[in-house]
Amino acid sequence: MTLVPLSPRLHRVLGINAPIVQSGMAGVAVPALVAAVSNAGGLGVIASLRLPPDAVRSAIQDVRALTSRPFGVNIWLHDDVRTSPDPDAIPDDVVRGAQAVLNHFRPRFDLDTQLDRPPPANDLVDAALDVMVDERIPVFSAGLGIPEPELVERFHRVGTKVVCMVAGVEDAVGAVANGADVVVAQGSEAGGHRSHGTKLERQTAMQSSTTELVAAVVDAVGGEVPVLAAGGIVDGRGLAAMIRLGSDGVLLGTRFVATKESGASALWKKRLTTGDRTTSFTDGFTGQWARVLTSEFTDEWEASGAEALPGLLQAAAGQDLFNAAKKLGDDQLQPLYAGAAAGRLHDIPSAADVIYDIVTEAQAALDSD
């Protein structure tokens, strides 16, 4: 299957024919999915957050064994993730409040109630970045934070292109000033985590719809670098709409979760393609704001008024509960990340079919303009 590039500029910068980048989603972006996306003409992206250096290197080598096409590796550069906060510095009432919500659900799996702080997190980001530079990956994808000029230069020296996801115009301008080759404008409809480099208040973090943000980012930096759109895009009509706004392509997350090659559980894929797919914006699962399928947990967390533990310590505090829910297939007590357009998904195709169908539908829509 050969696709004529819809975005010659994106083709020049990233070497891809289909203007589609797959989001680097933990637990989803396994080597099989990454390679399938790249082999189909898009850009597959490995998720490396919280992986030790050897695991990052292994994932890169596994993808290289499956494709000769360009691919990327993603990691967060969030202030409280790159250097994890000290658990002992968290106020007692914050710990008690978060644990109270988690304890409400622990009896469902015969888990002991917890009152203690979680253990400190391992600082793995810089070690993962070292591996990426050493492996001379084709593309580095930065999420939840802007790469500093020195980091961008390290990647450029080994021939790596830098893609930076942002959720605001100021960050887009900053990313380009620091040398980023491509900017992804992530609107509030996006599933998963909002790409801010620091923890913001809920209402601030939720601002800027995809169409609003893409148009503003294109105006601000589109003359300098390609701009991709992310958030609420699941088909060719969405890609065509974003190209009409001036973007060079799209980054897709939710659509690729529900594919054959995805590492997501069968339960997650089913929930994305059938039944009620209402979403909620919560920090109760990880400590960072994310859009997930609404559940008993999101409702209870919201009603409690509890404050999430900083960094990813919230995820560490609830690890026993969330892991038990995954193991036993309880869809109410685990994070099932989903964008606002999940209700338009009804099948679980191959990644190649997703890319082909989206590009051909977008091309037909643009040709009819």
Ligand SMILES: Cc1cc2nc3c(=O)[nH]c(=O)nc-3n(C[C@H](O)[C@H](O)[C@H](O)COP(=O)(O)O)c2cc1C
Given for the second form:
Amino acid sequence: MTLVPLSPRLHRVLGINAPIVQSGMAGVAVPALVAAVSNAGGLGVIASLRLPPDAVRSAIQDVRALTSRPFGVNIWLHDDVRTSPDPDAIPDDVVRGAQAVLNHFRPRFDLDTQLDRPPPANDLVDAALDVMVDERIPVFSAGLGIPEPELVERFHRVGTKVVCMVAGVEDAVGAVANGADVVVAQGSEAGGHRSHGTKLERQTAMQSSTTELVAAVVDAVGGEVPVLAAGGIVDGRGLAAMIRLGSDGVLLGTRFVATKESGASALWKKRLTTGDRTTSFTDGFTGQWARVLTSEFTDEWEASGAEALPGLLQAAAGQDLFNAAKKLGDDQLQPLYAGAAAGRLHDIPSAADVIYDIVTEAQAALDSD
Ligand SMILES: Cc1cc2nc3c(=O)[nH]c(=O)nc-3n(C[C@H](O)[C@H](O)[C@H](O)COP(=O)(O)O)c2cc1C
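Alt. form predicted together with the ligand, vs. the form predicted on its own above:
Every chain and every other molecule in the complex is listed next, the one we just looked at coming first.
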């Protein structure tokens, strides 16, 4: 199948025919998914957050064994993830408040009550970046923070293109000033975490919608670099709408979670494609703002008014509970990340079918304009 590039400049920069990038997603974007997306003409992206350097290298090697097409590797550049906060600096009442919510649910899995702060996290981001440069990956994908000029330069020196996801216009301008080759405008409908490099107040973090942000980012930097739209896009009509808004293509997360090759659990795929798909905005699972399927946990966390532990220490504090829920197939006590358009998913196709269907549907819509 040969797809006519919908965006010639995106094709020139990233070497892809289908203007569809698959988001890096921990545990979901396994090599089989990444390679399937790239082989179908899009850009598959490995997620390397929290992976030790040898695991980043083997994921890259696994993808290379499955495709000769361009692919990317994603990581967060968030201030509190690159250098993890000191758990001892967290006030006692914040630890107590967060643990109280987790303790409310621990008896469900016979887990012990916890009152302590979590241990310090390892800083793995810079080591992962070193592996990416060493491996001369085709594309580096930055989320939750913009890469500094020196980092962009390191990638450019080895022939790697830099894609940067932002949730605000100022970051889009900053990313391009720092040398990014492609900007992704992530609207608040997006599944997963909001792409800010530092923790913001809830109301600010929830700004802006995809249509609002994409138009603003296209106006600000679209004359210089290709712009991709992200957040709540699941089909060809969505891609066509984003192209009409002036973007060069889309980055999809939730649609690819519910595919055959995705590493997501069968339970997660089922929850994304059937029944109630209401989503909530919470920092109770990791410490950073994210959109997930609404659950007993998100409701309880919200009602408690508890403050999340900083960086990713909230994830570390709740690890026993969230892992037990995952292991036992409890959909109420684990983060099932989902975009606001999850309610429009009804099937679990292959990644290649997703790309083919979206591109052909968008082409037909644009041709009839
Ligand atoms: C399960 C899941 C995991 C995600 N993990 C990451 C990640 O590791 N890095 C990143 O930059 N973005 C991540 N995202 C956010 C996506 O990059 C993207 O902004 C979002 O998925 C787009 O909205 P959509 O889910 O409605 O398609 C994740 C999204 C989901 C759904």
